[in-house]
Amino acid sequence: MSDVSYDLEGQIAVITVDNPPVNALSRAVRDGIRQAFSRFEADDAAGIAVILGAGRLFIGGADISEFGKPPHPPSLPDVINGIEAAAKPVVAAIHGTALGGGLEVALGAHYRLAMPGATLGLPEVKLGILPGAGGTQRLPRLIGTEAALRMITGGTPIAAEQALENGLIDRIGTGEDLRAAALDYAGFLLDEGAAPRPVGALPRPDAAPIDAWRKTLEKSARGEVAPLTALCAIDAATRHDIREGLAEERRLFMHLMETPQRSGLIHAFFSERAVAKLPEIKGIAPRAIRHIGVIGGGTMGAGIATNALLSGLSVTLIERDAQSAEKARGTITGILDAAVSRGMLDAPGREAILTQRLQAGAGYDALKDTDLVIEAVFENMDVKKDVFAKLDAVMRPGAILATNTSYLDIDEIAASTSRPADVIGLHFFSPAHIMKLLEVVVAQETAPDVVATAFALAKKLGKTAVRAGVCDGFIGNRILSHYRTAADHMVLDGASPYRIDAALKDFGFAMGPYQVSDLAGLDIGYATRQRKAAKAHPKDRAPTFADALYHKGRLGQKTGRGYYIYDAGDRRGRHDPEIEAIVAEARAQEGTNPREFDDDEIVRRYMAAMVNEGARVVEEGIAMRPLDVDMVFLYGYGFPRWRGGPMHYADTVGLDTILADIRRFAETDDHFWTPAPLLERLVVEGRSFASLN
């Protein structure tokens, strides 16, 4: 069967793209569309054409199997130009989604119909490129510069109703039969004597919004090249006729194809799809999860409960007493109220959640019929083992017992129960109803179907799940402790915490490490250091300046002072002149002769520490592949997505370069800067981390 079919219904030529699962614009599909429109032009019996997609959507965009390969004719721009040049009218009938090249095909048509529930978008900037088949030239001509800038530089799809409102589509179809709706609209156009209406022939769009948008993007898309380059392409639409504009769009598109950012974003795109593909759960059916329990109603527990409620699950939350349970209910209610105010939830939906699907109380017996319970209590092994002993006594057979611990040994927790096969770690990141990362920590005796259930639950909750093994801190927090130590060493050796934060924000991190400390609370770091103190090596260097801040009651944003001062209503913080004196005292205690650090050295040390520990985590099997480390840092630690993650970043700069840096740093500290054996081996073999994916 051909990927593109042509049939005639009365005077209406129906051109159907059928390339499951997403009707991607493969070479065969492009050639099939070109041939179909050549046939349409030559078919005297056809007065109008409809192009639509078989299956669940219109056209999903480029064929990802062709990414990184030499292009083959016909090119998509040529195919779309051919559609637009048709001498008879063409209708694009959209259902499901029309994204990227799929929407560009629709823009090449003369009229557009979308079915209810359809979404339309040009998300190319999220892959480090721009719409390269006319999207930056046709969309602003059709809907105006402002709306086109919003869609293209943000990459976020819009619903059919909004598309109708801004003129992107001409009609929303009725009923559920796409073909019938398309034929009805095409018949209407025939009866009206509608002529071809090429978008490219519309007047140039208004240039007025360009400068203001450029200033906005320079701040909001700091460090990213694709959004600003896409703006330049839209600017070309305001200055050139369609032919010249398309040529400039193509030039800019080809430029972006060669950038490292495009490589990083493509790596992130494919890794996100690969991260849940685990041999241990292939063909394993997950257990049914409809009702979950949450132990602990603090910030984390309430966030987990809210995430589950918003995902359609029922939740029973348990606290130590009725008053605490009611406080947790209030926290959840506040989060739901915020969701209503942002339009993410309607008022009846909020009411249904609170009255029908949320229970909050103080007795463990209420959990006996739940399918899975997530413990989110204080980070203390004795406390958690006590909780699991109680759960073991009341939970039904086959129920899953999960811990939200950030660091603790899940094998030890599991051993405190009579059902270790049912125990797993589900490490959420705060705020749990917002952050996308979920580390699924698999203990030694965790059953495969429990792992499969955890990944299925993550999908339902809208999380990106990454499998992790058991060790102190798992993947993310273990690596974090290492590169944070590198930052603390730089402070002890002379770098300002503010200079480090600024250098790493310029690199692309959402926040610097000392801003992160203030956000999380300096008591968290202090507690971690205290927990590890008994096992500290004599050569370890303690960040006594951080301990001094803790003892002064400066815990970060929650107390108004940490490394930064937070004035009322200001969460960004400002520099504190007292910090330098506190740091200087720590240097004096250590006997350090401080020196200057430039931004390049700060980034090189920080990243070398991150990559080096990442290599150890992979070699030990805590992370299955380097891409798993990348996903953890992209979704949990503010790593710039356009750099692809720390392990991909290491490949781009060269593993030999990273190793050379580590060996140079080891000349003054061979205790901390010990190269990971995997990193050394890959350099000797001339291989990359990508070769292990």
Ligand code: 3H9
The other form holds:
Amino acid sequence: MSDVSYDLEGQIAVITVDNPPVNALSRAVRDGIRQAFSRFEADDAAGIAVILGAGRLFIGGADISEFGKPPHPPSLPDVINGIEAAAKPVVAAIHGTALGGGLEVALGAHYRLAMPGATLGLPEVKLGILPGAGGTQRLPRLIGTEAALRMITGGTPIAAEQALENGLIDRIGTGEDLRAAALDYAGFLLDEGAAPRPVGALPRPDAAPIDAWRKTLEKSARGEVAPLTALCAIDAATRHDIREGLAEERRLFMHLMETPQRSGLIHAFFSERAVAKLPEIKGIAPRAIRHIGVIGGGTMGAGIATNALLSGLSVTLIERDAQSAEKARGTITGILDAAVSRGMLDAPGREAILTQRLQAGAGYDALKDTDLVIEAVFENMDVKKDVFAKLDAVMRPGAILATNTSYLDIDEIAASTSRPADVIGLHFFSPAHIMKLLEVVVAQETAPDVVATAFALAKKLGKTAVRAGVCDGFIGNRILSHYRTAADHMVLDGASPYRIDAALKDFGFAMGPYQVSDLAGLDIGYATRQRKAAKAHPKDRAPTFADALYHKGRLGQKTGRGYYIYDAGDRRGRHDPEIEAIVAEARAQEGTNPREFDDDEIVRRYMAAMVNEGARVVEEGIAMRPLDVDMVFLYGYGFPRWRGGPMHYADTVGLDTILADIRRFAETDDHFWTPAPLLERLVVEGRSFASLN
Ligand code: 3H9
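Here we have the form predicted on its own; I need the corresponding form predicted in complex with the named molecule.
Starting with the chain above, the whole complex follows.
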């Protein structure tokens, strides 16, 4: 069957787009729609047309996989202009979602109906582009400038009810049957003698809201170009007739298509979907998980438990004694209360969770009916082994035993049980009920259906799961440790921590490394350095300034002072004049001559260290592909999404440039700066990281 079909039901021409899975507007679909409308225009028996989507949604937008390739006619704007110009009325009947080009098709129609539960949006800015098939011109004409600015520059879809309220749609269909609702509405319009009603013929929208909105966006856009460019296109709608406005929209759209931000965001879009596609779990059924156990009710354990409860699972949390269990229950209750006050949970839902789905107590016996247990206890191998021995004794066969360790050897933990195939690492990030990343750490003996279960659980918990192999720090913390060291070296060599933070925030990171330290607590970094001290190389350089802060009790936000000073109620922090002296002393101890670092060098060193270690992690199979590293950094480390992730960024800069930087840095420090063999090989072969995805 063709991607677009035409059939006549009485006087109503039904044009159906059928291009699974999301009815994307591929070349064949565009061509099919154009042909269907030519037929409709020529069909004297047809008095009105209905366009709808087969399957679970209307149209998911332009075919993103065609972006960056040579364009093929007919273009989407031409197809939509053709729909709008039809001499007989056209109805768009929307179910599921109408996104991007899909909503633009509906805007080209003369009447719009949406089924209950449908969502409508122009999410193009999230892909680094703007609605390029009339959306920026027609939407503000239809619903007003302010509402259009909100939808287009924010990219968040709205529900059918809201769309009815703001005039985007004319009617919400009744019943379950899309085709019946569409035919009913079209029949009604025919009876009424309804005429074509082109949105493009509506008067120019009001220009008044543009300036204030521009100012807001300039503050919030944080380096992203698409939202402000989309605003310029809407501005054009307020100043030009539809034809000129569409031309300006096209010009701005083509400009964004050429930007690295578009490529970064689309890489993120496809990687998000690819990250869960693992050959080892293809076709493997996950085990059923309804009830999970959590060991440890500290920040991490309580966060994991809350995440699971909010996702509909039952949780049994155990602590060392009844008092600690009560404390953990209190922490969970606090998080649930915050969810209620933010409107994410209603009061009866909170009550049901606390009375029916959460048990907190002491004693491993309580865990024996759970399907999967996550331990979040103290990071110490002997402690973990003791926990796993107890789990081994009480858990039923087939239950999954997971550890939330952030660096310990999971092979060793697994080997200490009688069921290593059921053992896996589930590395959550703090706060666990908020952070989207979950590293699924697959040990040597972990069974494929245990891996499949971990990915299914992640989906249920609303997490982005990334497969990692066993090593100290897995993917994220291992790479972090390397680029953090590069930052510390820059401080020792003369850069101010504040300058480093500012340069990296300008690059697009949510926070600089020293702000991150203050947030996490300087005791965490100190403990890591202590742990690794035994294996340190004589040439390793110690960040003694960080140790000094720790010894002064300056542990970051939690003590009101770390690298920054945090006045009461202020979490951003201000510079502390004492830091300079503390850092100067560390430099003097080391005998370094401080020098200047500009922003460019700071970013180059930081990124080269990140990419170099990322390459090692891929080469060793700790990450399956470069895109897995990218996803870890987008979801767990505040890496700017519009740069696609560190490995994608490296491709855009050029791997030869990154390698040349590393070799240049090695001239003064060939201990830290040794190029990863994979990076060298890719440069010799003229290949990119993307070629390994
Ligand atoms: C645009 O429209 C530009 C125009 O303004 C101007 C043009 C001139 N194209 O997400 P899922 C694939 S820009 C190609 O798992 P769900 C996806 O990769 C576009 N492929 O399903 C996956 O493939 P695979 C504006 C697409 O049910 C499969 O479909 N539109 C597209 O969870 C299933 O996807 C958007 O930004 C596409 N447009 O969610 C909407 N969309 O199976 C982007 C999806 O091989 N899409 N695929 O991994 C979405 O937000 C979600 O896919 C959607 C369905 C909500 C539609």
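In this text, rigid core is short for the largest set of C-alphas that superpose within 1.5 Å between two forms. Here the structure is a predicted model, which means the values were calculated and not measured. Residue numbers count along the first chain shown, from 1.
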{"property": "Core-aligned CA displacement of G10 at least 2 Å between the two forms", "result": "yes"}
{"property": "Cα displacement of D43 between the two forms reaching 2 Å, rigid core superposed", "result": "yes"}
